[in-house]
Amino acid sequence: MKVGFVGLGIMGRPMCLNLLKAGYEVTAYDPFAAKALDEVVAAGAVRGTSNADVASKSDVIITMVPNSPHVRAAVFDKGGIAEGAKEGLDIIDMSSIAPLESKDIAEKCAERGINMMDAPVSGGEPKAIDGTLSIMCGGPKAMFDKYEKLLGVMGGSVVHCGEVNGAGNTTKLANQVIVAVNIAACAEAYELATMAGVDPEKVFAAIRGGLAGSTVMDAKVPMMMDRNFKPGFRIDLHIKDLNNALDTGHGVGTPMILTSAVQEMLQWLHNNKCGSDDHSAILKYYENITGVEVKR
């Protein structure tokens, strides 16, 4: 199986490296990440010269780019995947984009004889590096079955969420809502503990094994207490995901009250030069109000 990989950012680079480690033949390209492209080529990938070039050398292409317009551009722009695609090429879009956009892109691909499945991921850079991402797939079950083993190289959990294109991205939006609200709740709670004179590290030790405990708390609260806001998942990317969630929620008529509140926090942080921080930096929103830092 010849695999193409388009998009070598924070997530795409380690995902591509894991495919190479597993022995897959990979052709890679990213015009915006020259250093990452050099790294994956050094690890054994073939250097692509364009998205069309990658398509011409691949049976399946994985795309891992920031948002809906970037997926459209990667596939349909001049020098794009569609230009170099052979009949029956499969695209697995692992970007996190709006579900209706995913469905529309898949339909336009089908008109050109290209198959597409959406397979967004959760877990951030650490899980991309160790190959334990949660992967949420939408599209034909036959295509999921065909590539489940391939996806398993990059993910610890690979789940087919529905036959409809966009089902994976709808699942990812639900994930991103829960993560964002959970981080905000942690920031609020640990700010409360600190201001009440209780050591946040002891609060963490006391409650993490109870009902309040979560993967989010285990991953993000130590970062908060260490003042470590190096991005595993940037605030600006979470803003993008919550915008997609809000648009989708408004479209189907569900209230998005908590999501809207956290989105305002994230937007404030973006406007105050924190957009490239990890989303655990929601804590800074509270600290700006109180003037009190949470730390060990």
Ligand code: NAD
Second form
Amino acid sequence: MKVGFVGLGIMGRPMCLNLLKAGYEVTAYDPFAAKALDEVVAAGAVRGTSNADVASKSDVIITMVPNSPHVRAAVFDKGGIAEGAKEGLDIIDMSSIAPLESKDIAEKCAERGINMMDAPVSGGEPKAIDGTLSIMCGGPKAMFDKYEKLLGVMGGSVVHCGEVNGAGNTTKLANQVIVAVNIAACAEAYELATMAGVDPEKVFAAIRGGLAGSTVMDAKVPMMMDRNFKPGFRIDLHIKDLNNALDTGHGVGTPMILTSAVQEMLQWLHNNKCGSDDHSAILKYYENITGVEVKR
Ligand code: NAD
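Given the form predicted on its own, corresponding form predicted together with nicotinamide-adenine-dinucleotide (NAD):
First the chain shown before, then all remaining chains and molecules of the complex.
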């Protein structure tokens, strides 16, 4: 099976390296990430010269780009995947995009004889490096069955969430709501403890194994205490995800009260030059109000 990989950013680079390590034949390309492309080529990938070139050399292509306009551009623009695609090419879009966009892109691909599945991920850069991402898939079960093993190289869990294109991205939106609200709860609580005179490190040691403990707390609170806001997952990407969650919530008619509150914090941070920080920098929203830093 010849695999193409398009988009070698924070997530795509280590995911592509894991496919190479597992012995897959990979052609890779990213027009804006020359260093990452050199690195995957050094690890054994064939250097693609355009998205169309990758398509002409692949049976299946993984895309890992920021948002739906980037997926559309990668597939349909001049020099894009559709231009070089052989009949029956499969695309697995692992980017996190709006579910309705996934569905629409899949329909436009089908008109050109290209099959599509959405397979966004959770777990961030550390799990992309370890190959233990949580992968949530939407699209025909037959396509899921065909690629479950390939996805398993990058994931600790690979779940088929529904036959409809976009079902994976709907699941991802639920994930992003829970992560955002959980980080904001951690920021609020550790600011409270610090201002009340209790060492945040002691709070972390005392509560992380209890009911309040979470993967989010384990990953993000040490970053907060270390004042390390290097992404990880950028605030601007989380704004994109919560916009998609709010739109979807409004569309289906469910209240999104907590999501909208955290979205306002993220938007304030974006407007105050923190859009490229890790989302653990939600803490800075509270610190700006109190003037007190949470640190070891
Ligand atoms: P990133 O910005 O680091 O990387 C995206 C890459 O896509 C860039 O290198 C860019 O050059 C490339 N790209 C953009 N347009 C392209 C095109 N037309 N053709 C080819 N390549 C193109 O982003 P990331 O953090 O790797 O995130 C990628 C996706 O994964 C996003 O949808 C994000 O929401 C999701 N995600 C990220 C994380 C995380 O922790 N970073 C975790 C889970 C999911």
